[in-house]
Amino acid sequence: MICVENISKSFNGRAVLRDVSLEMQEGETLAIIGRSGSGKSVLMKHAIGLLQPDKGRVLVDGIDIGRISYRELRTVRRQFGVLFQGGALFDSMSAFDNVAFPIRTFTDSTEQQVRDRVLRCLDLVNLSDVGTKRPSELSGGMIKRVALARAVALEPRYILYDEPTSGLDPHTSTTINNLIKGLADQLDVTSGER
């Protein structure tokens, strides 16, 4: 579970948050909507641990990320797969490295064991051709789908999805759509999305 209590957040004097509180259960899907500027994006960096409130608390399983550790905050991230808005692919990866990436930042996984898993995460997002495009070589709806095919890497308990479907057809948007809840169900995970 993932518990925001009245956090408030300024930037240079101007308040984004304002005593914000949220809880996110177990297997539930949340969107946070609301228009440009006001805080979402903020709110879920918060969530993850990025920013670190003024005022307030944010609880992952109980556990006060504000007052850990880098270390054990990394232990804690490691539960979260995030989907930027732009996608945020390494443009000098192959699209298999950019899911291989977190794999191989945080497990000891042998490098059969890299490729099994994002052979099958790029499965999961109906891309397993693309493995050796960089992302100059792919479309818009690509880039967010590999992307996507990242943030599950891991196998997280939660998904964070920041504007997922930005500057998509309507077409595509549906399709990530549809794959944002296909996932949900067939990983049984909590995700959040602004």
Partner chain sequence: MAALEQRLIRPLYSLGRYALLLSKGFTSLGHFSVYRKNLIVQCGRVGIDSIPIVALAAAFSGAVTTVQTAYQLVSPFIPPSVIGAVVVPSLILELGAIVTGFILAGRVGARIAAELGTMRVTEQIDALEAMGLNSIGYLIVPRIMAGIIMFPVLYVTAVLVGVGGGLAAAVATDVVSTGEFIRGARENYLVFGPMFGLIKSFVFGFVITSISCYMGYYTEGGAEGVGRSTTQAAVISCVYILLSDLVLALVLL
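Switch from the form predicted on its own to the form predicted together with the partner chain and give that structure.
Next comes a single chain, given without company.
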């Protein structure tokens, strides 16, 4: 369970979040809607400790992530999969290597096991044929889908999506929305969208 308790955050004196609280239960899919600049991405970054609140706290499974060491925070973060607004794919790597990166880094899988898992993840987002391509060779929708495949590569307990369909055409948006819904059912994850 993710629990945000009364957090406030300001940047250069401008309040972005004021006394925000929310709870995300296990297996729940929660969408946060708001106008541009209202602090949705900031809230999401607080949930994984990428930003620290000026006031309030964030609890992940009862652990206050603002009060633990950096090493412990990294362990907590490994339960998350995050889809960033622009995909945030590593542009020095191919789509395949992007998805393989967390698997190679955090598991002892053999290269064959990595390959099988990556292909399964890419297949999940209907992109099994783009593995060799670099992010610069992919369309916006493809980038988000590869990023989604990367986010689920380690089968996280929680997935956070930051504007997963912004800037995409209606058809691709529907595809991604269906993927998110399908992933929530298939992997039984807790999802936060904005």
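Positions refer to the first chain, counted from 1. Given the structure is predicted, the values throughout are model-derived calculations rather than measurements. Here the rigid core means the biggest group of C-alpha atoms that line up within 1.5 Å when the two forms are laid on top of each other.
Please check if Thr75 moves between the two forms, taking a CA shift of 2 Å or more relative to the superposed core as movement. No, the C-alpha position differs by under 2 Å between the two forms.
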